[in-house]
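Next up: a single chain in structure tokens, the form predicted alone.
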Amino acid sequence: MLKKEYSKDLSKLNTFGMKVTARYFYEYDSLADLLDLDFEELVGPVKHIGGGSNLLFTGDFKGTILHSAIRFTEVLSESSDEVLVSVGSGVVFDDFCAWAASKGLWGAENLSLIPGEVGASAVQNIGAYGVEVKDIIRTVFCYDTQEEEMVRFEVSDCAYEYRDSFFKHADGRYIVTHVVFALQKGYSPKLDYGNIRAALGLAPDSDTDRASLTPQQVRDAIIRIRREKLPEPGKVGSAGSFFKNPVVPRSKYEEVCASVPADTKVPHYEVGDMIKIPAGWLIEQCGWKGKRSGNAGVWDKQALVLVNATGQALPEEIVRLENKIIVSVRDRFGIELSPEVEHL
């Protein structure tokens, strides 16, 4: 069924809880309904959204918002090592993670509790705790709004990079309808990022008995870690990680190390010849953690997260706080932060 609404309240379709509206809103729950849309007749601009978890609406949307309610999870094939699963673009991504863990399948557990939907996950290349969604994507199926036909992209076609993809630069031409994920049957946890081992009660370099660790246990640990650091979705408005973690030359990393007290350890991760420094750490060093600016604020448990602190924040308050933080980090460390969150 195709649902059409005018002056649609979007406050529950963006996790920041911005009180904005869309001039037109269409939601479809089948490919047939999507194909029935006449894209040339839609009032522009046209934007397709998922769960609104990586968006900041900067005001009322004057055009048309599209949203997928295509929801299914179907096993396509199974070998001795791998299971291919097709998932509709409107499925809540964490529901898919829960499904995979319940089946004892590896690959999605580190991505647990990331807000949003499956279609948007493939566009944004979401990631957490050493895993990106591109690591488990096999194929992305889309509707090409220009050629008016279905197309498929193998993962190698998607130009995935850190929080980026081919789709993000295609001006909305491709609408994801479903994604095929490749999940593993064999023991393959990723435990070496952050404090996952500690959350599982494992020593830093331990090689636990393979029979004693399951995808569900890793998922549960990831959920505990995220809930300790991040606002509870639906209770405190946010878009999760607001800024990208900057990847800088080693010389810049060494400059940062030299700029802080000798006993201060700068967290970092090797990325080829470059170094990734957590944006949250940089922001915290500038004194922003837990601070408020009007109705907007920085989460007191994770400085990477900007929040609608009172539930009444206006879009311009979030943007103002964002800009203040960017200037602070630039002035202190000479590093330019870039938002991960898309501004509309």
Ligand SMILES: Cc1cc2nc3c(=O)[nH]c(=O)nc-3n(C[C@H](O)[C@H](O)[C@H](O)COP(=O)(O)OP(=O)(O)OC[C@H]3O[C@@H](n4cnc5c(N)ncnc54)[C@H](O)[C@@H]3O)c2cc1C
Given for the second form:
Amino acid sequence: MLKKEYSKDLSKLNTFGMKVTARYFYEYDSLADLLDLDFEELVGPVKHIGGGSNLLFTGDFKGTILHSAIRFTEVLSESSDEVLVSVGSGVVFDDFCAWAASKGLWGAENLSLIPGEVGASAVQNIGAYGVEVKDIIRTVFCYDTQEEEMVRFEVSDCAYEYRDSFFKHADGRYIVTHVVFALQKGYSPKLDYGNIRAALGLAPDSDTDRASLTPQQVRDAIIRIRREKLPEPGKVGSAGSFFKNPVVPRSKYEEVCASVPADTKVPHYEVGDMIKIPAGWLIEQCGWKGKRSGNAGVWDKQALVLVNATGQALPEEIVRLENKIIVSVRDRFGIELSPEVEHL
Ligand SMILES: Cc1cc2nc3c(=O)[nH]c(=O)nc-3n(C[C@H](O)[C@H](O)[C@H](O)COP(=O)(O)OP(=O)(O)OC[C@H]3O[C@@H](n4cnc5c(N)ncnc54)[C@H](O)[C@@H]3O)c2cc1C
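Form predicted together with this ligand structure, per the form predicted alone context:
After this comes the whole thing, all chains and molecules, with the earlier chain placed first.
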């Protein structure tokens, strides 16, 4: 069925909870309905969204919003060590993680509770706790709106990088309809990132092979960790990490080290010859953690997350706070932050 709405309220379709509308909103629940759409006739701009958890609507959307309600989870094949599962783009990604854990299958558990839908997961290459979705994607099926035909991309065709993919640079040409994931039957927990071991009650150097965990136990631990750190969509509006972590030359990193007290360690990761510095740390150093600016604010447990603090924030209040933070970090460290969240 194709559902068409005019002047659609999008407040439940973006996790920031912005009270904005779309001039036209089309939701389809089958491939046939999507293929029936005449893209030339749609009022532009045309944007396909998922759960709106990486988006900031900066005002009412003047064109057409598309949304997938293709929801199925189907086992395609099973070998002695692997299960291939096809999942519709409109399935909530965490529902898929819950399904995998309930079947005792490994691979998706570290990605538990990341907001959003399966279609966007393949566009965004979502990641958390040492796993990226590309690690479990086998094939991405799309509708090519230009050639008006279905196309399939093997994982190696998708140019996956950190939170990036070929799809992100295709200007909306490809609509993900379903994704085939490869899940593992064999014991394969990934516990070396952050505090997963501690959350499971394991010693830092414990022998993972002997831990005899289940995917469900790891999933539960990840959910506990995330709930402690991140605002829960539906309760506090946000789009998760608002800024990208800047990657700077080593000389800039050394400048940052020299600008903070000698006993302050600057967190960093080597990326080839460059250094990545967590944006949340830079923002925190500028005193923004937990601060409010009108109805917008910076999350008190993680400075990388901007929030709709009162539930009443207007898009311009979030943008104003974003700009203030960019200026602070630039003035203090000479580093330019850029948003991770897509502005529409
Ligand atoms: C509290 C919170 C925590 C978060 N934590 C993480 C995290 O740990 N790791 C992480 O990686 N991300 C995280 N995010 C960001 C977000 O969850 C991901 O980017 C997610 O993939 C967005 O999914 P969505 O369905 O909401 O997509 P949307 O935000 O609606 O869209 C994202 C992009 O995907 C495109 N898109 C959506 N559906 C399709 C489709 N079917 N076909 C083609 N293009 C499509 C859109 O056009 C847009 O460009 C977090 C967000 C929040 C709010």
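If you superpose the two forms and keep the largest set of C-alpha atoms that fall within 1.5 Å, you have the rigid core. Residue numbers count along the first chain shown, from 1. Since we're looking at a predicted model, the values are computed, not measured.
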item	value
Is_shifted I335 between the two forms (CA, 2 Å cut-off, rigid core)	yes
CA of K244, rigid core aligned, shift of 2 Å or more between the two forms	yes
Threshold 2 Å Cα movement between the two forms at E255, rigid core reference	yes
C-alpha positional change at I326 between the two forms - rigid core reference, Å	2.5
